[in-house]
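There is one chain below, alone, in structure tokens, taken in the form predicted on its own.
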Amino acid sequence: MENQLLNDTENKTADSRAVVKIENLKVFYDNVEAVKGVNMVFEDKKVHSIIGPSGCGKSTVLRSLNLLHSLTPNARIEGSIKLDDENILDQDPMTIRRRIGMVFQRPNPFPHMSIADNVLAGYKMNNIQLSKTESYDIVEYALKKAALWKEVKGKLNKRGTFLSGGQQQRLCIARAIAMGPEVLLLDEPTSALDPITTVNIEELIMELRESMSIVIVTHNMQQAARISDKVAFMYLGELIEYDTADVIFSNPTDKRTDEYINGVFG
């Protein structure tokens, strides 16, 4: 019999056209504004990436989507965010981060949980009871995804840390992608890993664009040129300039673009 709750979870995935909205996006530290009124749409099924200089606010404008800013003191938001026409800044994180996962620049599986543990530790989080079997198929489906099955099927009950720097990251867009969110975050997800893992997580990351809008952060030109459909370049917190991929990187519209992918500064 098949497991209703992973149906539930491959319809959503395979089926939402969910679209990020940010409208006039302003984020501050204190007195200090990181992020001065950016504006994108995030479309489902294509990959978005965001480059520029380091903190020029692109990782902001990310850990905003997941709604990170309220564990960080003195920080706050203004405009808003919208996923479905709601905007997620007036709504529960928990119930948030459910709809859009998100992997950080270095593998931070949880230490004391097995791989099988760090995939459902969504669930865990939220309170959802699984079942045995909901449980094995759930795992299942989210280390297929993420192209680690074949590779950790025998050792589930191993701890997560006890992969190779390659596997902890697949291990976490699989712990990422197992509550089938809507949107993926992805922040410099190949910056602490060597060229042979970093096709291999760009070739996931195409996988992976066929059933949710993916946006990634990376300071890799040659990275978001491959995989990108659309990116936006952020200097100085300000969002200079977004189209696709082949205009950005062809024949940007601002100077400052230019520059910055010609290496002129950065």
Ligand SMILES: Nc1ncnc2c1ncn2[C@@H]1O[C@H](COP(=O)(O)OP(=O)(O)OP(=O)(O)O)[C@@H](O)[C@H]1O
Contents of the next structure:
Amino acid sequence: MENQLLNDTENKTADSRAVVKIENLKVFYDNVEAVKGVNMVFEDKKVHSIIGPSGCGKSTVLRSLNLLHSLTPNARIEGSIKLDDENILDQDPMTIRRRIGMVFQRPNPFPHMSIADNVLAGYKMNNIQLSKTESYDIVEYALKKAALWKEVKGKLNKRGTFLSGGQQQRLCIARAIAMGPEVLLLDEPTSALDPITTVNIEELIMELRESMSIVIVTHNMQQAARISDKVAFMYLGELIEYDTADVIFSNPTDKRTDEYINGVFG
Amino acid sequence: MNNYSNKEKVKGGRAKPGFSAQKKEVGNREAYQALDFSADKKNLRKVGNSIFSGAVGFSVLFISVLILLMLFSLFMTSFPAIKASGFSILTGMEWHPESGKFGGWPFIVGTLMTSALALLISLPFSLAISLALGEYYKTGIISTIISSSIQLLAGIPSIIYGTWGLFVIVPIVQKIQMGMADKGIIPFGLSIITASVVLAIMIIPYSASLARDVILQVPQDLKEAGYSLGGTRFAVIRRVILPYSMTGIFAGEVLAFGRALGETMAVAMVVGNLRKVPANIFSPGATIASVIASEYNEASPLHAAALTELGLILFLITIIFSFAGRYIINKRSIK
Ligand SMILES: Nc1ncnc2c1ncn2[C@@H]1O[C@H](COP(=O)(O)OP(=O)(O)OP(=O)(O)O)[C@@H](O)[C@H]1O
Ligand SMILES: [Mg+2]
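The structure above corresponds to the form predicted on its own; please provide the structure of the form predicted in complex with the ligand.
Shown next: the complete complex, the earlier chain at its head.
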């Protein structure tokens, strides 16, 4: 099982291709349109940032990629989100969520589980039986990828909540990548962390970029500039501009993008 | 959650300049006003604090003394029995007041058996109810209907449960017992299991409402983390919600168990009041509370003292279970 998983992520060919295509995505909360017809493409082995002022719909877009909107009773979704050319909105959320992992703003390891069980939580959630060695391999693989292995290998059976904030967030990343997702979504993953820990997480994201597509929501412009291949600027539910980081930060087409980046509003 | 993060960002200084300056002014004025009266307020607060901590200290002391006094007076009242036969009431198998035999073991067994069985029977129901209220229907008409019926259940007098047990549970148990005639069971319908079923229904409100409260408190982001990993709702309940709220659910069970241990009237009406260690759950039996209730009025002084001693034992059992429960809760609680 995990061998297949390892191969899947490591044997991906070098040329990048579109993995996710968002087409005319509209999300309504009680008939208030929070996302107004967004089109975006996310590619393999690239980091895509979504920036924009508070309330512009960044999280809403990200959460719909993980099909979490179905947990919000007043949310309604239109348009399509294609993963490998199949609309995920018509598919079983459980299957899709295993292929598109999510990391949240506040580090949220399961407080009742050990570090190892946290990493394996996805398998437990899906009732996938693993042998002892399989489990150990997955834990080691995911924690190494999340750059946490060295710090926690001696205390895999301790609870994850005893870790520092940054370690907890890396544990959450490990938990998400243990399932071998093709796309990793991160919603302001460093906003609750100190600057040094933030740099650690950014370095980690750059490493994960080698094997998957990454979509990150951030309020930190420097962060977006440091790590992104492409940057999307959203404003009032609309996608204003979506281009390479260079263009967005040095030569944006839209005046609003320019103003936002230079701190005129926000 | 969204509101919270929005506020934070405004504080972080990315709001429109004009707007934030205005805000600051209001803040200053408030601070100024607070300064004017701060001396008075501080004194008032000090007095308030000391009154409050005094009151808290007093009530803690008062309750502890009250419990000790209760224990003491129970001990004094039961002293004649203790003097006559030591603590053999704890182990004695025979309860025959007419010939001076006061063995309380049958009642201790009866009490623990009915309460434990009641807990076991009520557990699935109270779990289901608490999940329904804490996860599936947090608000709305269904939630209102379920929770008000639960409240109603808690408010029904014991005697009504007893009567209901006699008319509804007893005939059902009788039918089952008839099928067991070859095991020497007489189909009275009054038995340990009858009492346990009635008790189970009586304690559901206690365990369910506590469990509902803790299930409601499971953080939304943990549930979302569960779903984001591909879990079904059932998986999230099983792997996240229930383990997370384990200690709280356990606390509810302890509370319910304590309530079951001491329940008197309803049990006395359906348990059969047989002064023998029950052979199995279909045999009649008696509990400490039921035997005290049914015998105290016509008891000789020594008999009454022995019954009080039984009461003392029940008191101690209740205390032991509540402390053990508290200990486990402290030891196992998350965070
Ligand atoms: N559950 C909900 N019910 C109703 N409205 C909602 C809900 N969630 C979000 N919204 C609204 O949808 C809009 C977009 O919200 P969203 O959380 O996607 O913004 P965001 O860009 O992530 O903001 P932030 O930077 O503050 O995280 C906001 O106006 C918000 O108030
Ligand atoms: Mg957001």
